[in-house]
2 protein chains.
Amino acid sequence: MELMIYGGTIVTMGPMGVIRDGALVVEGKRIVDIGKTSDLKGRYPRYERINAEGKVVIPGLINTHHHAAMSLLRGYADDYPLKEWLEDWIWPLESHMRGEDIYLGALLTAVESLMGGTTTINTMYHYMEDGNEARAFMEAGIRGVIGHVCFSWRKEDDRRALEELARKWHGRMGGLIRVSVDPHAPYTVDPDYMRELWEVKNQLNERYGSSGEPIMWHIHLAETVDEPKKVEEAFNVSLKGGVVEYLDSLGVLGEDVIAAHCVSLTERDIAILSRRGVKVSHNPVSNLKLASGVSPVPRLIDSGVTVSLGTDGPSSNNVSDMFEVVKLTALLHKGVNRDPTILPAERVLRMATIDGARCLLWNKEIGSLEVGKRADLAVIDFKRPHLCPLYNEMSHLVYAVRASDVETVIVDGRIIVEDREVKTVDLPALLDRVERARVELLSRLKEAGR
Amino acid sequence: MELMIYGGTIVTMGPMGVIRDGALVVEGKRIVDIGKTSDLKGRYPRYERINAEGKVVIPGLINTHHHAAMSLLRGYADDYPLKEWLEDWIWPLESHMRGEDIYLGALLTAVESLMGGTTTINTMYHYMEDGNEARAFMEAGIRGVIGHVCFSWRKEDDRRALEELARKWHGRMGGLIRVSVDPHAPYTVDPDYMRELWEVKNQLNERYGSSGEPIMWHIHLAETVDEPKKVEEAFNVSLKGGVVEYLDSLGVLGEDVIAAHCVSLTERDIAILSRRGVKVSHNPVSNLKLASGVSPVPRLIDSGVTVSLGTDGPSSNNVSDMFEVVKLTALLHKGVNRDPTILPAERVLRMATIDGARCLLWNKEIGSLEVGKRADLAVIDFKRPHLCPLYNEMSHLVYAVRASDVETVIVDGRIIVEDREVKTVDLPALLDRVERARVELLSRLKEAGR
């Protein structure tokens, strides 16, 4: 595609900063020019044009922790104690999900995310051959890292799934899709299996990955205060410190690790995360809803850890709204630290864009609007009552923009959302299919209970 | 107007609970019938009809603490230390606001609120004769309690403003508009003036109010931990306990008091709030953004205090989005109390509806969908990716619905928003006027600085 977006404010989140009355030019999958509209307008006469007057262009948001397929369980159970919620509600229903359900749930999440300005999702779920998140993401046209979640109780299945996931899907669609090895958590993956999976990840990288296109390692880490105890009870081991220190002792931390949550950390845990270059995905909506607590994000950042943002899955959020996560992040740490200067607007927007890209080792290609990078971006309509008047775009982007203000979304140079219409998926048909899938899922659960 | 809404789910927040495939009938300003569509459909053959299939009807949301006019300062300054933010940024610019600015800002807030399903706003600002919030609310067609904020440094102006506000505006538009006496805070209104204002409120009630249509008392209270110290320093008094105890000693607490924030309270403060029947407006977005902390809402409710929800003004939020406040309330107290069962979905939605009405002593007329009450309601479109699938309407209303899902809004029996179009105000023209007002405000500030 050859396209020029002109006349709007370009918030690059890169070295060019904010360009008012700016223009951005896309050729194929990439950004080839950025500058003032007056400078660029004459240069690309035959390019398709998007008039961005009164609009703001930002890099597509990057959601670094999700379980995309779980939109199928959205609103099924809330407000229960954690153990009851998981054991009596979520897991029993989840156990009846089939490949087709995973595919449908992930497709719904992809559509919802795209309509809200998110262009990349890092998702952890069960890989199934007949229907999976990678297929859904490709169909929707969203960028993603698709993981297969591993547990000690199904090692054989995991090994097969990981091999197939990497072989069939890593690098697909011209690099739009990447994959990851996802040990569920320190308390569900035993120490030997954890080390084995690390080796599997390295071997898969040798065969299917590359330094420019790595197969990542995605894990839940330090989500709750009792996690060290859970590890000890599960595997009859004794922890000297926190769970990060424990994983470090197994040799399974490095720059290609993205750790979700990191709520309950010791000082030594934080130092290790920093030293090993581990990336963190902060999920404040989920951490509050499940009553896990508040991650020490300002201290992580001060210690040199790269922190990005995630929604977590729709069972604990219940939406895939990154603008909500951005605002909550800016609010929450001010409130709990009693300091209104903590995490100012621009710092938080970086977490949702360029730092998200860094966390997925994808920052050479995405995360900011720069010449040579992939064209992943969102055009936001600022002619809305809640975005008026306009003193400062950055303030509005963090404290006032709603997902529904996103008008146009481009991923890998392709217009996926135009005037709030998703062009890759028949939305009414999808909503019908998801609703039917819900009915069938509940009837399988009821059948099994007899 | 004679209108029937049919075929949708009616979430009454009253004794009738949730009615699926329900219908609701409006005659004039009031709800005259509610029931199953199948029972009601034949009875009102010539009424205007709204098909609510795939939609959910709720009572209009009630925002119990706002400074509506301050939308004109939205995004002007964020992320500063509180003192610098107020003294170097907000107050200097605010001092240049004129009657027309107050009117415009309030009109913008009214429109934004209505489009997001809010039908009542309790707002505290400076009353001016030539342009004020009451005029804006009447024009937009939103229900409101309009206050004049009082300070020790302008007693004469306050007395005149309060008299005129009550005389000209209380009970206007068939009771759509009510007014209140608003001492700014315990540390800006000296003890004698506080007692005088309480008498003024009582006298105004005798002349212009009634038990069914009272003139309220609206105050900022216990917003920050240092408030007792601020009172002591301002008025050379010595406090024995918290600020609530202090106000009680002045005799200025009662059932007609709505106290905003109530973040920093002693145990005795909480007991007094309960004993005096004081109502509380919880403003979690603002309390986090300004780093005030987290109000002990679950303890207030357990102590029998009626707690409702507010956005606070657009300088500390920065939007008038009550759905955001609803979700954050449901999340925040779970997180900080480490208990996922605290404030379940329905409990929080009550705070934003019927408990909001109780806080404004307006619950005989609004806050729930009941036969005989005023028709204040919002119709929400559930055919959205983030509201699919549907297991439970209450879960979606709290954890997933966005303000932009509101399709139709009725206030006092009048359709104000239809298919997301505000019918009472020319929105593009308003946005232009507000933007021009911002430019002029900044130029007056610059002029004054010379």
Contents of the next structure:
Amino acid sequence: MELMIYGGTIVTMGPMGVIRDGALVVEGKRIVDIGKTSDLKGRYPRYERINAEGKVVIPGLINTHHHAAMSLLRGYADDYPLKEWLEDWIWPLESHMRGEDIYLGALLTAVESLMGGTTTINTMYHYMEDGNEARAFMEAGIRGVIGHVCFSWRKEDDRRALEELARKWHGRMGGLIRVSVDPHAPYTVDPDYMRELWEVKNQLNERYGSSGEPIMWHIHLAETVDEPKKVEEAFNVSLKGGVVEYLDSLGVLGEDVIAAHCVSLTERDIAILSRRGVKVSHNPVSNLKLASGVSPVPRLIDSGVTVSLGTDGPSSNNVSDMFEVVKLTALLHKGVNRDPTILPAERVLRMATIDGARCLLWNKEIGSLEVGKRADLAVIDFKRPHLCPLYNEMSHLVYAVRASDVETVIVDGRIIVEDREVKTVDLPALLDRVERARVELLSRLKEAGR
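Now that you have shown the form predicted together with another copy of the chain, what about the form predicted on its own?
Left out here are the partners and the other molecules; the chain alone remains.
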């Protein structure tokens, strides 16, 4: 594709800052030029053009913690504490999900995310060969890291799934799809298996990864205050400190780890995260909904930890709206700390873009609009009542923009959403299939006597 987007405001999240009446040029999958419209418009006369007058162009948002297939469970079990929610509701229903269900749920999430300006998702779920999140992401055209979630009770199945996932999908679609190794949590993966999975990650990297396309490690960590007790009771171990300190003692923390939630942390935990280069995905919506608490994000950032943003799964959020997460992140920490200067708009937007890319070790390719990077971007219509008048684009992007304001989305140089219409998926047909899958899933649960 040869494309020029011109006449709008380009928020690069990179060295060029904000360019008003700017232009951006895409050739193939990459950005080849950025500057003022007056400087660039005459250089590319034959390129396809998008008039962005009255609009703002941003890097595609990056959702660093998700369970994409769980859109099929959206609204199924709300208003329960985490332990009851998982053990009494979610896990029993999930046990009846088939590959086709996982595929459909992930496809629905991919479409929802793309329509809201998200171009990359890091997802953790059950990998099945006959239907999976990777296939859904490929068909939708969204960039993603696909992980298989691992538990101590199914080690052999996990080993086979991880090998198949990495062999078949890592680096697929010209690098659009990557994979990760995903131990569920410290209280569901025993110490020996946790160490084994770390070695599995290293071995898969040797066979299928590369310095430019690493296979990462993705884990839930310190999500609730009672997590140390849950680890002790599950595996008959004694924790003298927090769960981060516990994982560090197992030798499974490093720069290729992204830890979701990180709500209940000791000061020593925070120091270890910083020293080991562990990345954090902050999920404020699900943490509040499940009453897990509030992650000490300002302290993490001050300690040098890279913090990004995630929605978590659609059954604990209940949407994949990253603009909602961006706004809530800014407001929540101001309120908790009683300081309106904490996490200003630009800082939070960085968490959803370039810092998200850093957390996924993808920042050389995505996260900001720069010459040479992949063309992942969203065009937002600012000709809306709630976005008028305009004094500061950053403020509107964080405090006023909604997912429904996104007009055009490009991933890897390909127009995926145009005039709010997804070009890769038949949306009405997908919605019908998802509703049928819901009915069939509940029927299987009922037949099992649940």
